[in-house]
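Okay, so here's just one chain, in structure tokens, the form predicted on its own.
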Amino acid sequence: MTQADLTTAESADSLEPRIIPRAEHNISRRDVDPEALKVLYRLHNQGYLAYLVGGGVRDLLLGRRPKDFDVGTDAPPGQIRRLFGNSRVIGRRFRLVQVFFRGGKIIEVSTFRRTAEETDGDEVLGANNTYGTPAQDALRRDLTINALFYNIADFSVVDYVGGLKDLRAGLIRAVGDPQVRFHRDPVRVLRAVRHAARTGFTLTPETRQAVEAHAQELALCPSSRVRDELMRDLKGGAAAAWLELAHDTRVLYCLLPSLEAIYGPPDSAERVQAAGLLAKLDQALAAGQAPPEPVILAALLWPALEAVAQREEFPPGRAGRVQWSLLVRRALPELAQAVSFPKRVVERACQIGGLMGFVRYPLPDQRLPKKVRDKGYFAEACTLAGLLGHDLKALDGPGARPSKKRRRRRRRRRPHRSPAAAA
């Protein structure tokens, strides 16, 4: 059976999984979150199928520590809720159960489902999914490497779509016909590029063709969904690699068309600079220092801002800083307009970007005004300055000329005059 055949309920019913026993894979229960194990074992002991699913299995097979451990089962949501008193059911279109543990940890448990694409024809973003079998659940997933299951009953890996083979070959392959799957849900385009960047794997030729063919259809998806997926790309620890692959496949310019004229040319120095800034953010994330979203947005757009600034002449000193701040407030929202970033993120990116005027157009021995140092976004501005190779705090260090203090005028007190004296 070919990948293109893996799209129908009939193929799922006849699909036999490859079972990889414990001796032939590297997943150990010692590497699985203890709370996730509690959920798996309780479901299993109650007679239900209990699988670790999705990216957690992929990362464990790659020897990485998963960020999330999600569970799949044949138990319906109502029964899952009854099994776990520390849980709640969420979702209106498709219900899943969140099981809560100490420390704010959440394990999400979903009932196996089949994709609505089996019956919804050629509709983009078709109707909601319904419950199904493990095979149907595997076939509805985006990429083969994300469709692997870990069975707690016998510690085996369950593979319906050849995901383990692709994982070992370093390939990113869509489940089923990628032209159909990416048309039905264009957000899968972003996921294919994301996982290729994070793993260093190669998109298969047919998957890459589908990515390039359907990237424009991202405009048909809810803007909030596209925005959230993009921020996951930029905050995932492989933003620099993502930028280059998004450029090569033109996904970047389907998301942010305003960047094409600046980052699009093959020899774009601005794109190289942007990749370097994102690489620094990746390093900070690897060191456990998660950059704030406004800093990430400003870093992505910074070389474009500098390219826009080349059209103007900036005077030295305070006048240049004011002009720079006005340019940032005008140009940054325009560059980011195609993606519905939260207004608070765009506003904060403008604020910290505007403060870079102090390092772009400094005065000799200039000290930062106290009102600047007291801004709530000053720490984020220092982070952005550090990425750009500047030390904003140094402008407030020893040797800086103190700012002039305005002397308060003392009001002269008039002598008290009694009413009788006034008469």
Second form
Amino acid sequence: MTQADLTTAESADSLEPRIIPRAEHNISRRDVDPEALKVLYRLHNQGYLAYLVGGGVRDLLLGRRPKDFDVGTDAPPGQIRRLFGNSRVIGRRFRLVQVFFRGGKIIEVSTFRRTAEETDGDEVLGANNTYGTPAQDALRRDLTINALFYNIADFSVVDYVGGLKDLRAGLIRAVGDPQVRFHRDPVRVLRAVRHAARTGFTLTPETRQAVEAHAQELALCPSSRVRDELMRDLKGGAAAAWLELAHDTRVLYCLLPSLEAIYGPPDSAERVQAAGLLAKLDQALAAGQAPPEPVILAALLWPALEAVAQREEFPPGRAGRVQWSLLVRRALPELAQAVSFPKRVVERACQIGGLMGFVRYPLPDQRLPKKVRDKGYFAEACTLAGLLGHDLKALDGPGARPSKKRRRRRRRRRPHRSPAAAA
Ligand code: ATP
Ligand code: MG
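Can I have the other form now, the form predicted in complex with ligand ATP, not the form predicted on its own?
Zooming out: every chain and molecule, the one shown earlier first.
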């Protein structure tokens, strides 16, 4: 039986995992979060299965530091809740337990669950709320490299889906039949592209075909889920690679159709420029600076905005600045429209984008008005300007000429000097 046949909970029962003993993989307990280890050991000592699951296992196998350590177990939520004093049950569709530790750390513990997809008929996004076996839990996951378990009982890796082989071969492969799985939950299309971009792995031909075939169905998903996943793509440290792959697979244009005419042509200089801007943001993130969301959004759309601006003529100086700011206000929300980015993020992106008029259409000796420097978003505007190769702060420098109002105020403050004193 192939893995693609194993999408039903019943057939999962006949699936034998590949057990990779400690000596044959690189996951060391030293690299596992100590609190996650505590949770795993307590469950294990109470006689339950206790696995590290999901992205944490993938990252450890890749030698990277995981963002979070999630635990899977056969203990039901009520039992998990009783085992950990400082914990609470969350989730309506699927209940899981959050265990709290000092310093605000949270370890999420979920009971193995089966996919409810086989009972959904043709509906996109069925409820996913029944508990199951470890095999069923592996088969409900999105990608083979995300479906590996680390068993605290013997420190082995438990692999129901061939995930370790794919991980070692650098392949992104959907669990089960990608056409079915991506149709059931089109957000998986985004997840496949993200993980390919992040790891530098290749989509298998079947998974890539399904990505391309089901990308349009992203429009059927709740907009908040799509937006959240997209922000994770852009903030994940591999945004430049993501843009290229999202372009190659046309996922980008299913998300943001108004970018297609500008970034879509194979030789689009604007797309290359956008990838360059996102690469700088990836570098900033790697250096420990998390760029704010409005800067990320502005960077993604900037070359498109410039392309729109090319259709207009901008006079020099103040008039050009005002026209630029109006253009940003009109065109940026239009370019971003298809994804429901939070209003405040779009508004902020317009504000900082509008301020770029000062570096695009400067006047000789122009000094930034105080009211601009005092804006709550001035620091973000400086970050965007830096990204675009401008120095907004320099307009605030000593050589800059004070504004008319300031000059007048200074004159008024200067003590009156009598002609005698002057002599
Ligand atoms: P990251 O490092 O970005 O957190 P991750 O793989 O851990 O990546 P999460 O969103 O934290 O991603 O999800 C945890 C796990 O849940 C995934 O590894 C995957 O196994 C599973 N998962 C998440 N979303 C889906 C989905 N839409 N369909 C199936 N499985 C999913
Ligand atoms: Mg995660």
